[in-house]
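The form predicted on its own is given below as one chain in C-alpha cells.
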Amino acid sequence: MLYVKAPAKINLTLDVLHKRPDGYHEVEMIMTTVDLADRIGLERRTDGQIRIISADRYVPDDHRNLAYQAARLLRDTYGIKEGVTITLEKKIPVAAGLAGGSSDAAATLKGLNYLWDLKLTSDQLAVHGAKIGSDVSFCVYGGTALATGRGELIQELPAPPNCWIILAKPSIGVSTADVYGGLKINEVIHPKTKDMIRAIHEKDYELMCEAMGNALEAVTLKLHPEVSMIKEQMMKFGADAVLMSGSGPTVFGIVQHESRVNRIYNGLRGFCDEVYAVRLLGERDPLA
C-alpha cells in the first residue's frame, strides 16, 4: 500500500471580490499548510472499482467523497483499467474550513499519479484538481500561496514567519453555501492582502498579525455565536492574532512564543473538544 500525507490549510487572508457569471465568487486569499494531516492509503484493485474506507462516520464512502472523485477523474481521463482502495485515516476535522476533503483529493491525485505511472506534472495535477474543488489545486502544491479566481489560480509565496498555530473547532457544522449566500458584497470588510504578502516576504511577524482578515467571518459569526466565543477566549488566553479559517467554523490563533501555547491549548480544551497545537509547514513539498 502507498501512503500519502494530506496536510490541512489555514487562510491567513480571505477576500471576496465579486460574484462571477458562472455563479462562483471571485476570491483572493493567502493560504498556508499546517502540520495537522490525514494519511491516505492507496492500494491497487484488479476489478476497476474505487472503494473508500474510513473509520470516521462523517466521511462519505461514495461519489460524494472528493478522494473518490479524484480517483475516478484520473481513471476515466487516462483509461486506467485498475481500480483502487482508498483508506482515509482522518486527523483533520470534517467540514471545518481546513480543506480536509480537498487535501485528501490532492493526496489521491499525487499518489495515483505514482501508482498508475501517469507521469503528470504538479501543474497538470492542479488543473485536474480544479475540476474537483476550489481548494484542491492549492493542496496539490501545499506550502504558502496566493490563490485567485475561484481559488484555483495559484501563485507560490515564501513560508510565513515561524510561529505556533492553535486550532479550535466547535462542535457545529457550517454550510459554505449558506455563508456565501449571506454575504453582502457591498458590506465586505476587505483584508489587507498586499500587506500580508509584504509581511511574508519580509518575515515581519507583527505585520502578519495585523494583516490577517477573512471577509466571510462576519457572516459566520452572525450564524454561529459559538465561533465568536472561541475567538474571544483565544485572544483572552494570549494569542497574538486570531482568525476564522475558510467559511469556518474552525478558529486559529497564532503564537510566536512556545511558552504561551500550553496555556491557550489547555484553556480552550475546557469548553472545546477539538483543539490542536501545530506548527506551520509553510513551504511546498519538494515532490509537488
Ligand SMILES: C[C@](O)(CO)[C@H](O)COP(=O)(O)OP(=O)(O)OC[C@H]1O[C@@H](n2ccc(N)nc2=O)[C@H](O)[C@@H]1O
Contents of the next structure:
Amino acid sequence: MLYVKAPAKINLTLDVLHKRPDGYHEVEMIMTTVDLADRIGLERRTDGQIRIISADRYVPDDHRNLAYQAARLLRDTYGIKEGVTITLEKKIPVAAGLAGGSSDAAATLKGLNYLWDLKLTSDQLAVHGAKIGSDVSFCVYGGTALATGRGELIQELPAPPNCWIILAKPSIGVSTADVYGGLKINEVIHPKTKDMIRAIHEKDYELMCEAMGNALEAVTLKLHPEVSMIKEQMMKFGADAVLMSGSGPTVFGIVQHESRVNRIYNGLRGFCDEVYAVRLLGERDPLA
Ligand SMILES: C[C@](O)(CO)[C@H](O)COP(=O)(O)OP(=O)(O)OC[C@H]1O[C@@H](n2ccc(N)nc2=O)[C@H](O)[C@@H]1O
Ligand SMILES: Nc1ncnc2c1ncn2[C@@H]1O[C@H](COP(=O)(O)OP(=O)(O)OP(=O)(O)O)[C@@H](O)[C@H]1O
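Here we have the form predicted on its own; I need the corresponding form predicted in complex with the named molecule.
The next block holds the full complex; its first chain is the one shown before.
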C-alpha cells in the first residue's frame, strides 16, 4: 500500500474578475496549504478496476469521487491495464471550502504517477488535474501560489509569514456552484491581491492581516448568517484577522502568538463541531 498525504488549502485572497464564456469565472486568488490532511492509500489491482473505500458517508465511493476521476483519467490516458483500490482516510471537512476532494484527486495523481511509473512532471500532473477541477492544479503543487484563469494557472509564491490558523466549520455544506452562481460581478469588493503578494514576499504579518479578502464571502454570508457569527466570535476570542475560505462555510482566523491559539480554539468549540488549530505548510513539498 502506498500512502499519500492530501493537505487542505485556505484562500488568503479570492478575487472574481468576470464571468467567462465557458461558464466559469476568471479568478485571482492566493492559496496556501495547511497541515490538516486526508490520507490516501493506493493498492494495485490486477482486474483493471478502480475501487474507492471511504468510511465518510458524505463522500461518494463511485465515479463521482474526485480521487476516482483522477485514477480513471491516468488509466485511460496512458492505457494502464492495472486498476487500483483507493482508501480515503478523511480528516478534511467535506464541502467546506478547503478543497478536500480536490486535494484527494491531486494526491491520487501523484501517487499513481509513482505506482504506475508514469514519470510525469508536476506541471504535467497539474494539467491533468485541471480536467478534474479548478482547485486540483494548485493541490498538485501545494505550498503557496497565485492562481488565475479559473484557478488552474499557478504561479509559485514564497511561504507566508509564520502564524497559527484556527479553522471553524459550521455544520452546513456549501455548494461552490451555488455560491459562484449567486455572485453579482458589479458588486464585488475586490481584495488587495497585490498587497498580499507584497506581504508574503516581505514576510509582513500586519500587511497580510490587512490584505485578506474573499469576493465570495458576500454570497455565502447572505445564504448562511451563522458564518458571520463565527467570524465575529473568532475576532472576539483574539484572532488578528478572520476570513472565509473558498466558497465556505469554513472560517479561518490567523494569530501569531501560540498562547492565544487555545483560547480561540476553545471559544469556537462552543459554536462549531469541527474546529482545528493548524500550521501553514508554506513551501512546496520538495519531494512533490
Ligand atoms: C472556490 C474555490 O474553491 C476557491 O479555491 C474554487 O474557485 C472552486 O474550485 P473547485 O471546487 O475545484 O471548482 P470546480 O469543481 O472546478 O467547479 C465547481 C463549480 O464552481 C463554479 N466555478 C468554479 C471555479 C471558477 N473559477 N468559476 C466558477 O464559476 C462553476 O459553477 C463550477 O461548475
Ligand atoms: N474525495 C472527496 N472528498 C470529499 N468530497 C468529495 C470527494 N470526491 C467527491 N466529493 C464530493 O465533492 C463535494 C465537495 O467536496 P469538497 O470537500 O471537495 O468541497 P470543498 O472543500 O468546498 O472544495 P473546494 O474548496 O474545492 O470548493 C462533496 O459534497 C462530495 O460529495
